[in-house]
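Next up: a single chain in C-alpha cells, the form predicted alone.
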Amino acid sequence: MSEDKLLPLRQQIDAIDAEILALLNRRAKIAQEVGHVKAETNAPVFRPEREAQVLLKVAERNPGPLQGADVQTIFREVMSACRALEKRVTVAYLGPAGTFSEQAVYQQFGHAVEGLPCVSIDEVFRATEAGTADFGVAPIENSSEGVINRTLDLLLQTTLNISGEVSIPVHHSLMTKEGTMTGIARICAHSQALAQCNAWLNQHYPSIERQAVASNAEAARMASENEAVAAIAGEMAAQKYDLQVVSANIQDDPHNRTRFAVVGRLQNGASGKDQTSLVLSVANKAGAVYKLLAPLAKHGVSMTRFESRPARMGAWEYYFYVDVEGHAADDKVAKALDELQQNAAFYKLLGSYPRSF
C-alpha cells in the first residue's frame, strides 16, 4: 500500500529533476556566453562580489522548507561548475589534502576548482604571487587562539590583495589507524590544534607525548603510516587517510572557528556587504593611536578588528592591522581612509571584499 502512495510522489520528483537539469544546463550555456565576453575584455573569471550578491539574494528569496545556508551551498556549487566552463580556477592552500584550509577553499570556491596543496603558509603566498595559483587561502585568525602571526607578516610584505574571507567551524577529532589508543606513543597535530584541545588532552591523555607538525592533515598522514601515532584533525582528513575516530569534537571551545583570508591580484567591486582591511603605523608618542583612528569615528565607520604586531624596526614600534565595515569605494569609508593615510606613518590597504557568510 505504501508503495502505491510513494510511486506518484517519486514520479513528481523525477519530473522536477528533469526540469532542474534542463535549467542548470541552460544556465551553464549562458555562463559560457559570459565567459566569451569576459575573454574579449580580459575580465576575471571569478568575481567574489558578484557571487556574494547571488548567495545573499537566494537566501533572502528562499521560501523554505530548505534552510538558507543549504540553498547557498547548492548555488555555490552551481556557480563553481559554471565558472569551470570558462576556466578552472587554481587555489593554493596549506596542505596536504584534508586540512581545514582545503575545506575553506571549497566553501569559498565550490568543488569545481584545482586545489594546490602547499607545505607552508609562505608557499601559499609564493605560489599565488608567482601565478602558479590564481588565489591562495591562508588562515588568519582562530576564535580560541587568536591571530596567525605568520599570515599577518606575509600580508604586510606581499603585493597581493585580500579578495575574500571564509569563516568555518573547526571541530577536532582524535583519530588512529585502528580506532583505539592502545600502543599510542605520540599525539600529533598542528600547534594551533594542540592548543585548541589542550584542556581535553590534559584530562584524557596527560602522559602521552604531543608533537607539533606542519598541519593536521600531515598528522593524519603520519598516523595512517604508524600505528604508534594518533592525530588530531578534521573529518576530511579521517576520510582521506582512512583513519578511525577515537573521540570526536575534542576542541576545548565548542564554538571554535577559524577565519581564512583569500589572497590574489583581484581588486573587488562593492557587493553591498563588505569589509576593508588595512595596516597602519604611527610614531611612538602619547595619543598617536587615538588620533590616527579618529577619522573612523568622525565619518561613522565601524572598526571590527584591531590587532598589533611588532614592527621589528625599533623599540616598541608596532604595525596595526585594522578591519572596518564597508568597501573602500563607499563614500564615508573613502573619506575616512583618506584622512587615515594622511595621519599614518605607514599605510597599506590590504583589500575590500565581501564579508563571510
Ligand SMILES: C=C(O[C@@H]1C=C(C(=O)O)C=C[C@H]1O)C(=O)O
Given for the second form:
Amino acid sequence: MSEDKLLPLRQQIDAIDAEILALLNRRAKIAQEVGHVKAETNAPVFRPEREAQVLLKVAERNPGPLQGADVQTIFREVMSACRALEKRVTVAYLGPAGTFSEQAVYQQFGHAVEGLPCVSIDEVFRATEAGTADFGVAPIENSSEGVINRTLDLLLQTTLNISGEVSIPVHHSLMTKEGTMTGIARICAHSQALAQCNAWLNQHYPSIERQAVASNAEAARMASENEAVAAIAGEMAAQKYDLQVVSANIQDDPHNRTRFAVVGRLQNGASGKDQTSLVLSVANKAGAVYKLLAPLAKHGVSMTRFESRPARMGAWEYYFYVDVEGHAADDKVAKALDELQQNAAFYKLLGSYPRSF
Ligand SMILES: C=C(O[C@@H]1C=C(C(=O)O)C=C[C@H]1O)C(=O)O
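What's the form predicted together with the named molecule like, now that we've got the form predicted alone?
Starting with the chain above, the whole complex follows.
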C-alpha cells in the first residue's frame, strides 16, 4: 500500500517542519530586538531596501528544487510576519477589498499588514500624508490602457516620496452568481477593466449592456446580489463574493499588467538595484528636452521610462515623468541629477526605491 511508503516520508517532513518552526521563531526574536533598537531612535520599521536585499539574496542562494520566485514569496511573508512583531504597518490603497490594488499591497508588504481601503486615489495620498496610514499604494500605469493620470497629478503635488513599485499581472474573469450567462442583462466592471476586455466582450457578448461602476469589487458585490448582473473582476473577488467564473482570462492582452507606486514619508537607502523617479519641465523651445536629458547620457545613467503629461495650469507646457536606473545617492546618478536640475525649469525628485521583481 502506498500509505506504508508515505508514512516514513511524512515523518521526515514533520521533523523538518519542527526545525523550520524553531528557526523561524529564532529569526522573529531577532526581528523583535531590531524593533527595540528602532523604537529607541524612532527609526522606520519598514525598510524596503533591506527587504529587497534579503529577497535578492535568497533567490541567488536558492539551490532548488524550489523555484526562485516561490522562495521569494515565502520569504516575503516571513519578513512580513517578523516586521509585524516590530509594528504592523498600515497601508492605504484604492479599495474596496478584493481589488488588484489590495493584491499589490500584499505583493509589497506580505499579508501581516493592516490594509486601509480608500474610496479614491486622492484619499490614498491624503491618508498617508496625514499619517493615518504609514504607506499608500496607488496604480500608476496599465500596460494596455496607459498611465493613471490622477496618480501622476498627485505625485506632482504630494510631500510623500515613492518608496517602492509593484507590478502585478492583471487577469480578468467574467463571473456570475450561478456560473452561467443565461438571464444576464448587464455586465459591470470598472471602466479600465471594460476597456481591457473590450474586444473579447464585442466578440462573445456584443448585445449585453455594459456598465462602468466604481470598482471591479463593487461589480462583484452587485453580481452577488443581482442574478441579472455579471461582473468582470479578478479571481480574488470571485472568492470573496462567492461567484462562479463563467470565463477566465478574458483580457484582450494576455500579458496585461498594472504597475503601482508605494508612497510614504520614508526616504530609502540604496539596495544596490534601485530606480529613481523624477518630474521635470523645460521652457517650450526647440531642442530643450534633448538638452535637458543630456546629463544622463554624459554620466552613463540609463533612462527606463519617459512619460509626458500636459501641465494644465502651470507656466510650462509639459511635465515629464522620468525614471532612471540607480539610486539618487549613487555617485554618477547624483552628478547627472545635479546637472539636470540646473537645466530644468521645474524639478522634483519623487524618490529612489528598489526595482520591482
Ligand atoms: C528586521 C528589520 O525590520 C524589517 C523586517 C525585515 C526582515 O524581517 O528581514 C527587514 C527589513 C525591515 O522591513 C530590519 O530593518 O532589519
